[in-house]
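Here's a solo chain for you in structure tokens, the form predicted alone.
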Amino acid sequence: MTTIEFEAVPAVEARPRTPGLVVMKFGGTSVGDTEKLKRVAARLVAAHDDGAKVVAVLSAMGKTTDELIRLAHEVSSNPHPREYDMLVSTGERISNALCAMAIHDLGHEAVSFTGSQAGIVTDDSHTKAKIVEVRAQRIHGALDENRIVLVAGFQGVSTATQDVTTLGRGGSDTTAVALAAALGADACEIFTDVAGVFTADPRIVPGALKLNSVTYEEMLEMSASGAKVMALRSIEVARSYGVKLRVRSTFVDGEGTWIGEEDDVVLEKAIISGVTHDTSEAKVTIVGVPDRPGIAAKVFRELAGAAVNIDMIVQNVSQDGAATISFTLPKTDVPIAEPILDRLREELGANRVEHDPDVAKISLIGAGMKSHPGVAADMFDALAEAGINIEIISTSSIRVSCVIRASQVERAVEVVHARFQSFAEERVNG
């Protein structure tokens, strides 16, 4: 029986494998109503009949979680974190229990587990808990009995408090990948409402191409830059444990997109994997900050202490002993950050703090950027020709991101994707 401690990652080679085991995760749109749940049940039975050992992770049905969150805020302006987790964790339990019932009606044995019953142990941070361990004994026992196992995603239990915890948005992806790692699965398949990972959002760019494969590194950048296909934390776990991932459609047969280690590194070509966008962030600017050592450290240490996630940062050149610091953060973190920043403004003697929610981030991602210096310039040219101003720039070895006006983001995605269309085709077609 396998227990993996996620805080201390062991060597991948040391993990026992379970040949024939597949973890299959289905998102909210895939289980949006009872008819869709029955189709998912039939898919799980078909995989079992083909000889696989099947563990499924189901999200809550459709917009169930959103409805539960709405109810929480109707009765409380500031829902208690423990009770909030007790509430929002129920959606996944419903969908998994219903799917298990459907599997029984198809003549197969199935058992549904809550996160805690499945052995998913987390820290004690409500609403944003991290998985620290998977104790998979009950899952192994059910598989040994030839049952299909269903696990409620998005949730676990804190051994420190014995309370139910939730993992935050995208937590079902993280649940599935963590289980695949702990169980030594052959693969973790993520079923969703799209056919795979595309070079851009097909709703904005109808000519976007489906990628046959992407690397962990590329998918990490894409997820961090706004791609909604998989949660960032799940990719981090997959990379750490060497879990092979596949994103595919629940509704249409197809190979989907494989995510894993890069098999054929081509450094001489500007391999572009995609253009992503993110409208979930806001920009904050602190004007007139004293330009002396330790100021930036104090600002961002205070925000980190409140679990505020900072993305892009830029500090302008000092004028008359004062500088301006701008950064982006999730819009959901703004209410947490505002009182901290107001206090810091007074303590530091800064002039003012400005909040701008009407921004968006566009990113160009590709492993070939490492050796192709013209990629960033081409992206900036495409935006300039479309009359789109860049407010902040951030880069990594395989990513270039720009903060722009939110009203221009769809146009930005179109023009940047068009500029790199030939590279995208080369990536897909070889």
Contents of the next structure:
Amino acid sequence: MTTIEFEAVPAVEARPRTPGLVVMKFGGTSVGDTEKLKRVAARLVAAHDDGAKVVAVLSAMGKTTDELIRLAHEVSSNPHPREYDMLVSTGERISNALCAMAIHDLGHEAVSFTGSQAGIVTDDSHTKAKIVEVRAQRIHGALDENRIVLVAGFQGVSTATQDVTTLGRGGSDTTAVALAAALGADACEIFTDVAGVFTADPRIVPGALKLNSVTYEEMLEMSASGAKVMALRSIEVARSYGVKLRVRSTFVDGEGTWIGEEDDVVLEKAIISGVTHDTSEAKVTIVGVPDRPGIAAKVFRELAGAAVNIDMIVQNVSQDGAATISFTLPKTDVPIAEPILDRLREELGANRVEHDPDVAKISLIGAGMKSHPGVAADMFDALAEAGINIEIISTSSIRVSCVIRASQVERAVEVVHARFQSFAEERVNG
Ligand code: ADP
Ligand code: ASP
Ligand code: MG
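Please show me the structure of the same protein in the form predicted together with ligand ASP, now that we have looked at it in the form predicted alone.
Next comes the full complex, and the chain you just saw is listed first.
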């Protein structure tokens, strides 16, 4: 009755609704120590006392996941993916179990589940698994017994291998949204350490403005280009299933930011929604590849075959008929790509392959770009005035991205945000 197939994407209307059910997700900083965990417990109890059926998704405490990943790399240069998932999924078990204990001490019934126990079924691609189904019977059973349910975020189980999988960094957001969709929740609230989604990372641009609302389309572009406040995959799931989200602070009361369809979120004048940055990618350049049909297809097919995510690509033809192909990829995929590229260099007779980890990407996002020519030129202008060189450019209909030197990224975000400050103010203040 409560099984939703995520690959099939059924009509949103067909989703079984559970009136009064809220999914509340708390990120790592929000559960950073036991005092904070107790505060989250009290908040869940208060929502339950108000009559809600409460499903909470907690991240691992503070920097636990970073620490576990560090340990993995201390014992292995290339940690075995299955064992990596066994290890890093434990952080969320700790925080959710502790919170359930704290709820018991407040005189309420609670139960914590691993992703597997909660029925989060994924494919078998370890370290970046996708949720394919939610088998929510056990959660419904616990809710029917009037318990507060806690689900360990960021993890699931592959039915093909019966092994624990993880969903990629920031994956607790995806757990929360998938549960909200599968359970037909009234609301999905993402509690974090900032007051909502801002026009730039507020840690880099203190004058960044909090957006009242943002469309799925804009948030997808913002997440894809580095705004880590919401994991990309969580927004894809939210859009597919029409899950309206609210991002808000754990520590300060406020409206937060609504994420939804354009019709649902009252859109302010939407030329610009934000400036994002990403330092998680590296640049690879293949120098001196023969300039003939089929070469790019071969390079990128082989990399795709190894599940390497390619982002921006640029190809230049030099005078002697040989081409240079540059592209960006996640730094974490470099160890997978390296041996493939070495082999391709020999097969294609290319001169050499260069790896450059010191790059960053800065992006400007806004639905209004479609109808406002000149936005890209203004962005390039702002970078040029600050003496920042652009190495690769890519665009979508609502985004312009530039690869620059990593050492210049904070300055780049500041100057581009400053250039568009008046648009941001117009959007937020009307
Ligand atoms: P959590 O642990 O709650 O999941 P994250 O660290 O994943 O929190 O995401 C919140 C952080 O995202 C903020 O502390 C902020 O520095 C960063 N961030 C980057 N870009 C943005 C943005 N445009 N709006 C808000 N926060 C942003
Ligand atoms: N703990 C995981 C991470 O740090 C998942 C999450 O917090 O969303 O990436
Ligand atoms: Mg996060």
